[in-house]
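Presented as C-alpha cells, the chain that follows is alone, the form predicted on its own.
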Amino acid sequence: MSEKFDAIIVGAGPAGSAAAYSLAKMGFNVLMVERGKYPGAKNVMGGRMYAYALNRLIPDFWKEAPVERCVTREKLTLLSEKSSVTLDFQDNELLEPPNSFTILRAKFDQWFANKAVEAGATLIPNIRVDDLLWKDKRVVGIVAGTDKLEANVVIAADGAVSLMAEKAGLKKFLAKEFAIGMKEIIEFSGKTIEDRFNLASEEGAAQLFIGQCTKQIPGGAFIYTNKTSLSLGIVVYINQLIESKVEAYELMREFNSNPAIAKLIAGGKIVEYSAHVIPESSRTGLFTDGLLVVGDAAGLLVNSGITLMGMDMAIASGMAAAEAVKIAIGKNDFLKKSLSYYEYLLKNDFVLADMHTFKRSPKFLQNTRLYSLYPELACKLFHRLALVKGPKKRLFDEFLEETKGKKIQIIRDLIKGLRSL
C-alpha cells in the first residue's frame, strides 16, 4: 500500500473509532489499523459507558448501538467477610437522556468501527504495528512488518500500555501507575437478572464493592448487569498486588464465594474470563511532531471513587484529536506547536478539566484504611443496630466504642476524602 493518508489511527477501540469517524465525516482520507481479528476482539473494560461524549458525536446512539442495559440503579456496597452495607441510589433524572449503559466490547467496538467505515474510513484488522515511521525527527507514518505506511499525522489509540507513545518517547511505564482489572462474564436468563437486582425489563444496575473483596489492597470490585449476563470483576493496583503476594485468582475466588455475592451469581455459567491494565495515574504526553495520543494510551481516566470515567474520555479525546488534525491539515503544519491545539481542546472540554478536579484522588484511593477499617466499621455498626440481645446503646455510643483511638485519623481521612473526591 503506497497511498499516503491524512491520518493513520493505531487501534480500533472507542478513542480510535471516534477519531476515525470524525475525520471521515470531515472528508479526510483515514486508515484505522487494529491488531485484533476484529475491533473488540482484544479490548476489555469493566462494562459500563457514560453516554455524554458519544451522544455529542452520534446523537441518540443507543437507538442503533448494541448497548446492553440503561443503568437505572447505582449501588455501593461496603463488604466484610460475613456482612455488607449497601447504599442503593435511583434517580429518574439520569434516564432522560440516559446517563450510562452497560456494554460488551466485542459487540460495541465492532459497531463503532463500522460506523467509521460507513463514514468513509478504511479499516484493516489483524495488523500489528511494530514501530513509528520517522523523517527529520517527525512521525510520518507507521511500520507494520515489512510495510511502511505514510500519513500526515498518526493517532495512537493503542491502549494503556501504548507502544506508539513509548516509541515516541512520550511515556515510561511504572507499575505503581497502573491497576489490573480481572473480569468474568456470567451467563443467566434476563428474567433472573431482573429479579435479583429488582429491575424492570431493559433496566440495568451498577454495583461497586469496597472492602474484603480486595484483601486490603487498594481497589474494588464491580457487578454490571447485561441483557443475559453479569460482568463481574475486581480492580487492584498492580504494585500493591505484587507486594501483598496474593494471587489474583484468589481475589476472584473469594469475592465470588462471599455471601453477599454468591447469592447474586448462583446458578450462573462463567462464559468468559479476561484481564486488562488500567492507567489509574499514568498520564502520557499528548502530542509530539506528527503524533497525537488518545484514550487509555494517553492515560485519560478519572476515578472519583464512585464513577470511573475512561471510555467516555477516550471518545472525547478521539473527537478532539480529529479536530486538531483538521486544523493542522488546513495549515499544512504537523509539528508539535500546531498539534498542541489538541491539548487546548481537551482543557476546554471535560476531559482535562475533570482530571484536574480529581488530581488528588489516585493518591487518596491508595489509603488502605478505605478497604479495611471503614467497611468493617460500617458493618459492625449496622450489626449492633440490628442485633436485639439485651440492653441497646445509642448509635453515637456504639460509634465511640468502635472508633476508640482512631478518631483523629478518621477525621483526617474525611478531610482528605472531601478534598480529593
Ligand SMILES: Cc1cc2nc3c(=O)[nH]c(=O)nc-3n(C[C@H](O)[C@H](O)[C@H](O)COP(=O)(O)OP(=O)(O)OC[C@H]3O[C@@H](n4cnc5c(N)ncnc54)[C@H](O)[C@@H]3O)c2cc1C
Given for the second form:
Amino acid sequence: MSEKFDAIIVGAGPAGSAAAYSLAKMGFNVLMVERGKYPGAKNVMGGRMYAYALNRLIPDFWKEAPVERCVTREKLTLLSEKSSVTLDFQDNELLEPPNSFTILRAKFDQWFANKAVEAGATLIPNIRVDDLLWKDKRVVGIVAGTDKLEANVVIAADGAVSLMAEKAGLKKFLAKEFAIGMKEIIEFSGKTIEDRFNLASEEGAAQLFIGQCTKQIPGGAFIYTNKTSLSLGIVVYINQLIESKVEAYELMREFNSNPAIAKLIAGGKIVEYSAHVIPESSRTGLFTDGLLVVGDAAGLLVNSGITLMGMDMAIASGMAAAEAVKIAIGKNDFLKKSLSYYEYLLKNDFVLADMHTFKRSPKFLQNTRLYSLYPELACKLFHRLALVKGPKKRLFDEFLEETKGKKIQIIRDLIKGLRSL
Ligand SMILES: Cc1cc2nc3c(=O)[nH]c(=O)nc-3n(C[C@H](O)[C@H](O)[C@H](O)COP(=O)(O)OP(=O)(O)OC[C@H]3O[C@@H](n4cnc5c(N)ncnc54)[C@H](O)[C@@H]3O)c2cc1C
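Return one more block: the form predicted in complex with the ligand, after the form predicted on its own shown previously.
To see the whole picture, the full complex is given below, headed by that same chain.
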C-alpha cells in the first residue's frame, strides 16, 4: 500500500471507530489499523455504555446496534463478610430516551468499526502498529512490521497502554495511575436474569459493589445484565493490589462466593474471562505535530464512583479529533498549533469539562475507609435495626454507638466526598 492517507487511526475500539466513521462521512481517505483478529476481539469493559455521545454521532443507534439491555435499575451494594446493604434505584424515565445500555464489546466493536467501513474507511485487522513514522520531527505515518504507511495525521486510539502516545513522548506509565479490571461473562437464560434482577424483558440492571469484595483494596465490583448473560467483575488500583499481596484471582473467587453474589450467579456457566487496565488518573498530552491522541490512550475517562464513563469519552474524543483533522486539512497545516483545536473542542464539550469537575475523584476513591469502615458500618447499623433481641435503641443512638471515636474522620470524609464525586 503506497498511497498517502488523510488520516491513519491506530486501534478500532470506540475512540478509533468514532474518528474513522466521522472522517469517512466527511469524505476523507481514512485507514484504521487494529491488532486484534477483528475489532473487539481483545477488548474488555464492564459492560455499560451511556447513550449520550454515540447518539450525537448516530442518532437512535440502539435501533441497529447490538446493544443488550437498556439500564433502568441502578443498585449500589455495600458488602461485609456476612451481610450487605443495597440501595436500589429504579427509574423508567431512563428508558425514554435511553440513558445507558449494557453491551458486549466483541459484538459492539465489530458493529461500530463496520459502520466506519460502510461510510468509506478502510479497516485492516490483525496488524499491530509498532512505531510512528517521523519526518522533520513530525509524525507522518505508522510502521507495522516492515510496512511504512503515510498520512497527514495519525490518530492514536490504541487504548490505555498507548504505545503510540509513548513513542511520541506524550506519556510515561506510572502504575499508581492505573486500575486493573477482571471480568467474567456468565451465561443464563433471559428469564433467569429477569427473575433474579426483577426486570421486565429488554430492561437491564447495573449493580456496583464496594466493601468486602476487594478485601479493603480501593476499587469495587460490578454486575451488568446482558440479554442472556451477566458481565461480572472487579476493578482495583494496581499499586494497592501489589502492596496487599492478594492475588487478583482470589478476589474474583471470593466475590463469586459471597452469599449476596452466589445466589445471583448460581447455575450459570462462565464462558469468558478477561482482564485489562483502566487509566483512572493517567492523563497524557493530547497532540503533537502530526498526531492526535484519543480515548483511553489519552487517559480520557471519568470514574465518579457510581458512573464510569470511558466509552462515551472515547467516542466524543474520536469525534472531536475528526473535526480537528477536517479543519487542519482545510488549512493544510498539521503542526501542533493547528491540531490544538482538538483540545479546544474537548474543553467546550463534556469531555474535558467532566474531567475537570471530577478531578479530585481518583484521589478520594483511594481512601481505604470507603472499602472497610463504611460498608461495615452500614451493615452493622442495619443489623442492629433488623435484630429484635431485648430492648431496642433508636437509630440515632445506634449510630452514635457504632461511630464512637470516628465521628470527626467521618465528617471529614463526607465533606471530601461531596467535593469530589
Ligand atoms: C474491567 C473494565 C470495566 C470497564 N467498564 C466500563 C463501563 O462499564 N463503561 C465504560 O464506559 N467504560 C468502561 N471501561 C472503560 C472502557 O473500556 C474504555 O474507556 C474504552 O474501551 C476506551 O476506548 P478506546 O477506544 O479508547 O480504547 P480500547 O477500547 O482499549 O481500544 C483500543 C484498540 O486499539 C487496539 N490496539 C492497541 N494497540 C494497538 C497497536 N499497537 N496496533 C493496532 N491496534 C492496537 C486494541 O486492540 C483495541 O481494539 C471499563 C474498562 C475495564 C478494563
